[in-house]
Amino acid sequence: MVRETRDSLSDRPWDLVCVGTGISALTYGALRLREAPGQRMLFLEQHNVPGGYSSEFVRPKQGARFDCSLHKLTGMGETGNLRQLFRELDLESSVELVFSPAWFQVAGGVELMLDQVPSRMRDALCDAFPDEAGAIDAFLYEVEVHGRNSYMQFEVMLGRFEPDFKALRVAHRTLKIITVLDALRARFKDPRLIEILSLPAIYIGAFPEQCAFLYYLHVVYASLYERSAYMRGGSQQLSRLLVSQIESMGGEVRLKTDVEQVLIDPDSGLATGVRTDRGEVRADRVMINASPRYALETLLPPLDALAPHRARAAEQVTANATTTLYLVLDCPPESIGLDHAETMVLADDPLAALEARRQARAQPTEAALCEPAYWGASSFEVTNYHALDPSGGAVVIVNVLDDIRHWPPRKTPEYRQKKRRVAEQLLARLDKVRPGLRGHVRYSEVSSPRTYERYTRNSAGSGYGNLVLPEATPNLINHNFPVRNLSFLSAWISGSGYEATMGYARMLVRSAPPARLARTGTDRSF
């Protein structure tokens, strides 16, 4: 059982303290544990669940259960890599996992259900789009090759799969440094066909016109062809194991703690520990679950050591965050045409949405053009969990992407009424391409930028980390850190999603060995 009660944090070193509870740092914890037990190990969390995004909320007069993040795992075939993950961490007996026969359903304007399985879906797309039944199936050998090797990379660092290298070559010469957007309009002639092939940057926290083409080629590959599964019980079932496997192997998990501070002894250059609002806490090695960012700017001290490594946080970019209505219905939502656990709504008009998005980002905090940008013209995602597991439920779950500059402070007058605002412009677009969804709403909330920044620390509320841009250099912000035995979780290293998070924290445990680290070193990093 997680701990919450006040007692000492001990006054004896722990082998290792982390800050946050995100999946990074459970994976991190139960694998680490398992090949190196008997360490002392402290995972310390600020909510009162445990697993960040991870996790979910209820509202026990609605019946509802409502999940922060899950939508969907990919590489959970049998040979994607999250499922070897599970495998690796006993996971697979303690789970149900949902496999929904579409990979999403389309709506507005088009409707489509692409199937998860590759052929299936290329049949749906060719019947919709006869015309383009060539390129089709070019963009699919191009996931198929590259899209593979790309998705690969963790295996690659370890050393267990050799890639085309061939191909590697041409791919970060041709296709790391175009947009999606680019790269499907040079392909594809019809515009309708481009934005359903665009949906899935959203799962990458990207617009079309944003994301690194080959980045998402690695996601559609992860989708289809190492398929993607729901878990019944959400994800914080999936927390709520890994916590379970922590401590049953001596570790701790400490909930309503809040770190302050990680504490650098200014002779050594090594990281001490960390202040809480409990009490210090001593360690041989700290680990940050946490946007580097927040770490830098506010965790840790201001040393000038840390200066270049602040100012390359501070110039990365954050994916864009999500704004969430959560709605119960009164009848199942396959009821009223929500037939598939997925559906995408297609923007109205995507040129017009382009160029909205465009002037948004132009002025950010601008609410007049960020609001009927992010919310009224562009494609969003419809999760219907009920489908998933109607122990939740009948639970349909809306996300936009959303930028947090144009939202006021919370608990403002003018927060409330933007929320409201939100809520009434999703519910109008639902209820236009599913006709009397919105008479069966009998509550509903919104979680805004704001609301995840809240609850995650996040940098601008964002739970996908950095944006994959065509031009950026992966963020190794681990690299040459001047603080040895201080180091980052999360996707704000490796990309967004469960596979990427997760995957990242076996590739930590693997390539470093499990020694304990001396507790007063001579070497001086600073």
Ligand SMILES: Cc1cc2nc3c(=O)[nH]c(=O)nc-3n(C[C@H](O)[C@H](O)[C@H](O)COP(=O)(O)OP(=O)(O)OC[C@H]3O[C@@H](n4cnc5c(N)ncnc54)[C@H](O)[C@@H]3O)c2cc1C
Given for the second form:
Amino acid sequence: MVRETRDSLSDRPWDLVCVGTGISALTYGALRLREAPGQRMLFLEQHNVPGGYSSEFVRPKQGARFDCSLHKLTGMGETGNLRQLFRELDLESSVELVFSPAWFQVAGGVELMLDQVPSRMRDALCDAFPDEAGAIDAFLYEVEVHGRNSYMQFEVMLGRFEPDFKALRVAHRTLKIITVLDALRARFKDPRLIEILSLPAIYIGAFPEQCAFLYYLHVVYASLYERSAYMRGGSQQLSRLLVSQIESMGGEVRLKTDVEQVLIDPDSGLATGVRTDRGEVRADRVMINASPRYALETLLPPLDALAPHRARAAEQVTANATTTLYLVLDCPPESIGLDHAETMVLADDPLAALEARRQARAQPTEAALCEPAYWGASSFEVTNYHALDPSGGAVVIVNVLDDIRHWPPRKTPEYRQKKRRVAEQLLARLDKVRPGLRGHVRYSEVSSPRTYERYTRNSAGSGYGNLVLPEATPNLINHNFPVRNLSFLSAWISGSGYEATMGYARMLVRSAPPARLARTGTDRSF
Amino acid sequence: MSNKEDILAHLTDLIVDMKDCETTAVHPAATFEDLELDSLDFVEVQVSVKKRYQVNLVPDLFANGTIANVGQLVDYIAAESVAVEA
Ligand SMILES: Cc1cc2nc3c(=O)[nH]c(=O)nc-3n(C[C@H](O)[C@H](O)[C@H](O)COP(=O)(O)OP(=O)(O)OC[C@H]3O[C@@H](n4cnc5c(N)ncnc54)[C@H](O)[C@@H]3O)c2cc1C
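Having seen the form predicted alone, could you give me the form predicted in complex with the ligand?
Up next: the whole complex, starting with the chain shown before.
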């Protein structure tokens, strides 16, 4: 099992030291060690469990296990990218996948079950919105063609899939530059249908008025056409399995070890290791599984050569953080109307919600604007974990997209009051669509963006990295990065979600430069 | 035309076609940032170079800045395609 020792961290340089043990770092480690078994790799984690968002916490008295993030692994069908990666990692036999029949259930104003099988999900939408059948078919065609091309980006980069570049170019010129909201408004008339089809943007921490349509098409393609599944045992089990693989191949994972600084030699311009709260670690290569903004502001020295990168990282817009309400019920959630694994609760008035969010974004520290916008007016997501894995208890988790800037510091009376307010509001909204549910709540708890920031160190507490805005410049953090033996990997680089982060880690492993270049490529100084 | 000239001409055609820029904008010192190449453009360059010169441009070469401008890309392709032929 992972070590928690306080001994000094070895004088002999490691081949690689990694800051953080999120799912992307663990995937990278397990895959890299398979390819290069003799490598000495060390993974340092400030928290007392590995996995970052891919972890859980338990409340034994309540008989409850709360997953910090996972409710859907996309790309888990036979041809899905993540399924293939699970095979490469020999995880298939160690995990039990749960395929839910529903993509998601819709509640609030419209009651609808959207099937995971695209043709059945199409029929359900066409039954509910018969006048829009043609537009629904055209939309699903866009998902199949452009969503797929975009979904295959890492495979394309690895030379394993060649898309139709003409179609891809058209998509980049026309679909990437518009928001989900504008695209859906141009394609559909019914505001309810537009609101329903906007919902998957939540999976990437975005509201439909923020996110680029092409990226959203890829997310819809990944969950609908490449199928999504849950893992019995939850995300912590996935992280644990990867940790044990890393350890069985000679790597080390150390918990409760806070990396304070990445050490850079000013003469060579190269990283020489890291300083932690337990001493220094020397390494030939450093990898950072944390947000570039946090790394550039906190972990890296204030060298002039990094100034343009700091400025660029500061320009990126962070995806929304989440506030989560964890509930334990006194009965199976299915018995009170949460029939499927996932329910999306629609906004009462999507236009009013849009306007409320616009005002909240203009004054992001103003609680009187932000609370109604994010908690009261916008659509939100509810997961019935009991339906996915009853061994975790009668657990229901409610997620709303939120913004850290209107949350006061932790451990203050205002912070505690605010947590009570959010629990109250979300329960009231849930009770409205599933009457009586509130009376069955035996235990509740709230995580705010500040909680996430504390446990994962992610900038603004966001689990989704940067927003993929239509006008977004490509994430160039690594281009011309002056520290040649330092790289980044995480949702901040790859895009959010298990499939993207794990896929990016795999691409990094597969695309290591030829040894000759790796040697000559490290001689550049500041 | 030397191998390097041929490679530069090929890349120039490709980039002009992708970015609708002037031919003069593509020269050895032009960085990928100057040319505003996005991830899709990189992929297209990768595929085209693989087809024409059988050279594999692994993403890490761009990601870690080993190849950051057109001249470095030409040199890399020239060196690797010679290696392939040899
Ligand atoms: C509420 C929620 C629900 C989600 N649901 C899903 C879902 O159902 N399906 C899906 O695919 N995705 C989902 N996601 C997204 C997904 O969880 C994340 O995109 C992914 O887990 C991020 O992984 P990562 O590798 O970027 O690292 P992170 O999880 O951000 O981990 C970074 C790690 O680095 C450590 N660290 C940082 N700084 C230091 C330091 N200085 N020293 C030591 N350690 C450090 C942190 O403690 C942390 O463990 C969800 C996210 C949220 C927030």
